[in-house]
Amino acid sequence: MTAVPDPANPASRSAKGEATRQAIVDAALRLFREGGYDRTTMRSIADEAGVSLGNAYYYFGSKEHLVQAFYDQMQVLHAEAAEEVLARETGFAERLGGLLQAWVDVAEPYHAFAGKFFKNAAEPTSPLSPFSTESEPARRASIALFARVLDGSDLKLAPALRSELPELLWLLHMGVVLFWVHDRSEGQRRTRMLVGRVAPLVDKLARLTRLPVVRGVVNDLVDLLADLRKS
């Protein structure tokens, strides 16, 4: 029997299939930007991509799956954009600021679309939420990037906090994303200024955690995070 390719498995995709898949993603993003997420249908996406509706559903079971593909694509672009600063810098503030600035750079073409999309992503039960089960692969990839920021830096931390910090930095990143969504300044200038100021601030706060007077608060924070995961 001939094996049927699994479109969710990159290793099983042919070059033609991968090109078709990318064409569908690109078409969806164009329509999301132009008409909004809610008004875009799978049929309109298929028509825009020049494929049949059945072919569109072969690669993506729903619009939500298309958004997850966009999340995954953004993670790849973010990692590529940050590679230079992560290879060059060892200072924690420089590495963190560089990673956050790299995200603003790669996300800029989608800023006009972000406000319309955010209405859906902000719903706690939505599969489009960055906190959803469906978004877990992209979320883990992003947290891994923040782990790289920490691992290659000169920052010294208590082991318990060090293991928690990548996820805490990702939560900070989500705050930056929310600010960016609502930022109407030209080229998202205010977001770029926020990133430039917040990275050194986080660096200073992280270094303070090694002081004996702060260590008890850090331990309480780590315990709280552990309890939240259990509940």
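All values derive from a computational prediction rather than experimental measurement. Positions refer to the first chain, counted from 1. Compared with the form predicted in complex with a further copy of the same chain:
- Checking W170, L155, D72, V177 against the motion between these two forms, you find the hinge between the rigid parts at D72.
- The chain behaves as two rigid units between these two forms, and the smaller unit swings by 26° against the larger after C-alpha superposition.
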Second form
Protein chains: 2
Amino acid sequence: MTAVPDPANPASRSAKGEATRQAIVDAALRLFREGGYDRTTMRSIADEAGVSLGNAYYYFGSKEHLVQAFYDQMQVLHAEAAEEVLARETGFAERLGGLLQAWVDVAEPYHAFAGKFFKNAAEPTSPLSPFSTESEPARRASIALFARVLDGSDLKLAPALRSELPELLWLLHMGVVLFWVHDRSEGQRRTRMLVGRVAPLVDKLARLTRLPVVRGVVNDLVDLLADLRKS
Amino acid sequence: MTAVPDPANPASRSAKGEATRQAIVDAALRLFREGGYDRTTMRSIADEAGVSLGNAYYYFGSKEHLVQAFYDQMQVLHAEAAEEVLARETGFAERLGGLLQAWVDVAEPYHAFAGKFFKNAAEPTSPLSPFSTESEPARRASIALFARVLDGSDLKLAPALRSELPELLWLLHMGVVLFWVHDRSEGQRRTRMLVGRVAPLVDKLARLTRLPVVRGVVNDLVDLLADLRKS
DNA sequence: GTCTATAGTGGGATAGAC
DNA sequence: GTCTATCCCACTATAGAC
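Shown: the form predicted on its own; wanted: the form predicted in complex with a further copy of the same chain:
The complete assembly is shown below, putting the previous chain first.
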């Protein structure tokens, strides 16, 4: 395992390289926010960061790879905002709604160009897809947040669902993100309305899973998820 | 309203223009299937169709617009396959499962490069987005298919849900498509498993909506959908 | 109204010298 | 790790033929 230098691997980064890398990320996110993704060229990012175009490509294999930096930053900001919510709320609906709401707050400055990175979600070959193995650390961290929504709350639900729910809530979160990306109302008012009302709804629904008549469907769902995972 | 010629508008197409247009579409789909989307250049499409590059752009404003042709073709093929299913089945689960299955069958030859297509479709600013106004006719047609799944079946469900269900089923279909795009199993085995089992599950769930205890959640959901539509 | 030919521009990506 | 030079291709522009 002799080191072929890989600037994408944090372990092989020198201090100098790390500084350059960060300068490029900062420049990119600033320009994306100001002028949008398409209108920001790799040349302008390199200029703004004070490096050559070729050097920018040394650190980021493509323009899309810079989007990963955006993902990561968002993940960190969301986790921070989440702490506050999880420390404050004990009701399941409030914890879930708070977490979803926090994401919308954190993501708001980037709404205008967010569509560009959502493209990645649909392309399975891209390492930037939220379902890719490359995104697994970020995905796991996010799912862990939803696990804490559940753990710290007063929710009672069908036991079989307990281990599946964090991932299902993360999927719900992805659905909210999709809605948000397409939301053109000012301040993403419609998304805020959605998250404010979907959380109590999920709460009610989850509590219903304990009813004997509903158990059949719940078990079918849990079995399906298990079988999909195996196959 | 004197006619500025618009080759995108079917009404203003001459027979000759239509033939040229079709030649370009055929060439594009053939080359996409053989070499993938990215590796197929507009120049090669024009060459293959026997027209100039400029002429290709006369008919299709961008390379992405050619994807719309693919999209339309799939819609037509799915509608055809759907007729057979809807004529044969009367059970709700069978009709729903059959419709979803039919799409997977129709789409299979394009699975390898479908990711590139849907990548473009996932962007909200793109006219190719399934949620865009440009896609509304195709979307409406698709939702109408799901309405027929419901209408011709034996399903009994909460009355408030009846008018909402076709659109919700279409959303489920979009979810299946997303799963399919990411499905790397041979013959999309995992997607086939998913559609085969999700249909009975939805059937059971829909029937549960008639229970008084479940009504509360159903009404909340219906209200939320109505309010989102209004806002 | 359709189409060709040709000559550009802009910007993502790469090669290879240092 | 950083640069300069270059490639490639989507897309535009335009002038004119049929």
